[in-house]
Each structure stands twice: as C-alpha cells, then as structure tokens.
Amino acid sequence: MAKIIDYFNESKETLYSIEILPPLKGESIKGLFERIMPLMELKPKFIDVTYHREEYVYKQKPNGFLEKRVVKKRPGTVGICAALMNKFHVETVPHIICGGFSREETENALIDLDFLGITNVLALRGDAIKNEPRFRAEPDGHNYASDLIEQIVDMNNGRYLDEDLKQCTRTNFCIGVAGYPEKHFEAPNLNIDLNHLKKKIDLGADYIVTQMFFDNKKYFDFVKSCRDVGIKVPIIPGLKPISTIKQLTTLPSFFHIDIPDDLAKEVSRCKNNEDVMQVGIKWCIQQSKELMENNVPCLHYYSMGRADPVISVARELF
C-alpha cells in the first residue's frame, strides 16, 4: 500500500484529506458508511481514524458503594481502518497514542496493522483519562510521543522489544505527528514546543498535521517558524468548519484555540444552528482557497462525527 508522504511529494495539486471518529460501542459501521459516502465519491486521499482512549465511570452497587469500571467509549478504530480500506480502496491513517499502552502492546498492534497492510499512523502521545489533571503513561509505556516515534522506526529497522529475536521483519510505517500553530497547551511557549516538534521529525516522522485553526495567519507564521529551526518536512493544515454556537466556546476551551473575532461576531449573530453551519462552510472554504493559492500539499478536515460541513466543503473545492 502506499505511503503518505508519497502522496504529499508527488502530486502537483492541493490533497484533501478527512478525520472521522469510530462509531460509539454498540452502533454499526454502516451508520459511518452512509455518513461518509458523499465523501468517498469526491475521493480524498486518505483517512485518518481516530483512537479514544478509556475512560473511568462509576457504577453504584448494590449496596449503595460506588465500582469504578473502566471503558472504551469509541473501540474499533483498526477494525475500521480495514474496513474502509478493503470498502472504499482509500489509504486509511490510525491513531496511535502512548496512553493505555505498554511498549509490548504497542508493538503488537503496530504487528497487526503491518499484517493488515496498513502502512501510515499518526503517533500521538494522547490526552489524560478524563478527571486525572496530567497524563500518566502506563507501567512500562511511553510518556512522549518522541519515544512511540523511535519505537516505531526501530521496527522499521527491524528492531523488535525481544533483542532474542533475529532478522526480524521490517516493517514499513509512514509515520505523522501533530504540530500546534498556537502551540500545544502545556508547553511554556512557542519556542519549546517547536524544539519538541523537531526532536519527533528527527527522530523519523515523515509529515506534521496541525491541530484545527481558523486564522490562516497563525498557519503561515508557523510553517515559518517551523522552516526557520531546520523542520523541512510537509505540515498540512488541519481545518474545521464551525457547525454549531455552542462550538463557539467549546473548541476553544478543549482544543487551546482562537477563534478570530470576524468568525466569532458572525456566529454570535446568527439565530440556530443551521445559520451557523453556513457561516462556519462560507469560513472553511475561503480559508481552504486561500491556503492553496499558497500551494499547501493537502487539506484535513476534521469532521468529528458530522460529516455534512466537509461534504459541503469538499464540494465547493474538490
């Protein structure tokens, strides 16, 4: 199967690629089908599959005392990746996170994806379980996505956890990492979080995909910034078109984001969340133009479980 980065170095025209979430435990996947079908018909490149990590709920017993259980809200994100790539023959991009992993388990879902012929993965150290203040690796895990990034080259190179193992296969992994144009959140500044970004394509990742922005300016200063400390690899920009008020302050405050005053007094003025889906596609798509007159190599569009903004989107551009 192809290689990311390929696709990046190749082509001559603006890529558009897609984000979207496995279904929720218990739905099917043809609900995910039928939502993403009008956007398979305009072929993007390829797709990224998000991976969730578990959560902690609590049960109360019998008894009237509390169990805390741990689940795993949206399963599935391999299975997925097979799924469209065997359904919709479309390179498919899993998440790969250090949180809830061991360096065993880790290598043994890198294992299965080799097996299944999946050749790209987005290495990402992962957020904390929801109500822990910081993130905590597993016993034995990796706490930086640096450390993923240099096990995932090492078996690239043929280097397995058990140094027992000889002329172990190699396997071939076109690996991408996140970049923060607003800088990530627990970084002291910029500077530092750049430095970070440099050790992870030094260490081998291939191409940088920016967490969402709505100012194509922070995009630019950032790929400059990026340029200026030796980082020379592709940095696709990734995108949102706002879709509801409540948006308005949510991304914000999860993501670490701005949002540009022009966008956020249109929002603000509008009556439902139908005006503001329009006004959030009219934002997304005059960024996206602007972005490839400036010849980026591919556009991402987070569709985060609705995919009618990026098909609306996608059908103006693509």
Given for the second form:
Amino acid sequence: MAKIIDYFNESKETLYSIEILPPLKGESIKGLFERIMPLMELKPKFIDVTYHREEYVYKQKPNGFLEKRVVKKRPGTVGICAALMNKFHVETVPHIICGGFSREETENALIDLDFLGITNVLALRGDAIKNEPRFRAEPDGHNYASDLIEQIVDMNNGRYLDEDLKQCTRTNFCIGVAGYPEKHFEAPNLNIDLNHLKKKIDLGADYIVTQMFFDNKKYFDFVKSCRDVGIKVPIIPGLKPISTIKQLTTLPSFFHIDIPDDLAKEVSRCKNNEDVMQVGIKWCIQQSKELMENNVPCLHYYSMGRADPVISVARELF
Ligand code: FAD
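And the form predicted together with flavin-adenine dinucleotide (FAD), for comparison with the form predicted on its own?
Now the full complex is given, and it begins with the chain already shown.
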C-alpha cells in the first residue's frame, strides 16, 4: 500500500484528508460508513482514525459502594482502518499511542498492522487518563512519542524486541507525528517544544500534522520556526469547522488553542447551533483557501465525530 509521505511529495495540488473517531462501543460500523459515504465520494486522500485509551468509570453497587471499572469507550481503531481500506480503497492512518501500552504490546499491535497491509501510522504519546493529573507510561511503556518512533524505526530496520530473533521481516511504516503551532500545553515554551518535535523528525518521522488552529498566522509562524530549527518535513495543517456554541469554550480548554476575536464574536451572535455551523464552515473555507494559495501539501480536517461540516467544506473546495 502507498505511503502518505509519497502523496505529499508527488502531488502538485493541495490534497485533503480527514480524521474520524471510532464509534462508541455498541454502535455498528454501518452507521460510520453511512456518515462518511458522501465524503468518500469527494475522494479524500487518506483517513486518520483516532485511538482512545481506557477511562475509569464508577458504577454504584447494590450495597451503595462505588465500583471502579476500566472501560474503553471507543475501541476498534485497527479494525476500522482495515474495513475502510477494503470498502473504499483509501489509505488509512491508525493513531498509535504510548499510553496504556507496554513495548511488547506496541510491537504486537504494529505486527497486526503490518499483516493487514497498513503502512501508515500517526505516532503519539497520548494524554493522561481522564481524571488523572498527568500522563503515566506503563511500567515497560514509552514516556514520549519519540520513544515510540524509535521502536517503529527499529522494526522498519528488522529489529524486534527479542534480540534472539534474527533476520526479522522489515516493516515499512511511514510515520506521522503531532506538532503544536500554539505549543503543547506541557512544554515550558515553544522553543523547547520545537526541539522535542525536531527530535521526533531526526529519529525518523516523515511528516507532521498540526493541532487545530483558527488563525492561519499561527500556522505560518510555526512552519517558519520549524524551518529555522532545521525541520524539513511536510507540515500538514489541521483544521476544524467549529459547529456548536459550546465549542467556543471546550476547544480552547481541551486543546489549549485560541479562538480569534472575530470568530468568537460571530459565533456568540448566533441564535442556534445551525447558525454556528454555517459560521464555522465559512471560516474554515476561508482558512483552507488561504492555506491552498500558500501551497500546503494537504489540508487535514478534524471531524470530532461529525462528518457533515467537513463534507460542506470539502464540497466547496475539492
Ligand atoms: P510528545 O511528542 O511525546 O510530547 C509530549 C510533551 O512532552 C510535549 O510537551 C513535549 O514538548 C514534551 N517532550 C517530548 N519529548 C520530551 C523529552 N524527551 N523530554 C521532556 N519532554 C519531552 N491523543 C490520543 O489519545 N489519541 C489520538 O488519536 C490522538 N490523535 C492526535 C492527533 C493529532 C494530529 C494531535 C495534534 C494530537 C492527537 N492526540 C491524540 C493528542 C496527543 O496525544 C496529546 O496532545 C499528547 O498530550 C501529546 O502527544 P505527542 O505525541 O505530541 O507527545
């Protein structure tokens, strides 16, 4: 199967891609197929599928005590990637995270992907478990995305965890990583964050996808800063059409990003979420057009579980 990086390097036009979430546990994949079908007709170049780690939920027992359970609410990342590839003949990019995985489990997950013919991954650290104050790696897991990249690159070179295994199959993963135009929230400053990003690239990552931003200047400044520290790989802008009034507060608090004044004011003036979605789509189309004029390799749209605003944006542009 094709590597995403080849698409970026070979295409003369701006491509587009979308990130989707696996359905909640208990929902069927048919619903997902139906939601994204209109989008597939617009031929996105690839589809990212997020990975959602376990959460703690508390259930009341008959005796009144609370029982703590560990639940994965959105399993199925790998299965969805394989199903989408088969159904739509499109490249898929499963997100692989450090959180909740030992090195051995990571190796086995990568072997599954290799056997399924999935050759693209987005390598991430993942966030802390909900309600925990900070990220904690598994005892034999990775602390940073850079450690995960090292493991993937080792497998691409035929080196597996068991040193006694000789002449192992070389995997052929193309590796994407996350970048933060407005800085990762844990980093003391943008410069330090950029050095950590550079480490991921120096270790063998092929491209960067950015966190969502609503002001293109943030992206252009970020690309310049990356180039200044010697990062040469494609930097794919991540965009999200805002679609509810609530997102004015949830997006900044969850993703540590700013919403520009003009957009915030327009959204605040809306009477309902239908109006907000129209504002969000218009803003996203404007952002996309300016980025396309600046020859970005690809526009990556976050659906966050709602494909319809992204479909409206893509219809206008592609
Ligand atoms: P890292 O690159 O490891 O960086 C994490 C922090 O540690 C940064 O502050 C960095 O500056 C710092 N750091 C890095 N290396 C070092 C070092 N050697 N020493 C000290 N500090 C260091 N989360 C999910 O759970 N599932 C998903 O599917 C998912 N998809 C995402 C897709 C995109 C495009 C983006 C932008 C984010 C996604 N996330 C996802 C969220 C991501 O997991 C979190 O933002 C997480 O907090 C950081 O992940 P990272 O890969 O950027 O981490």
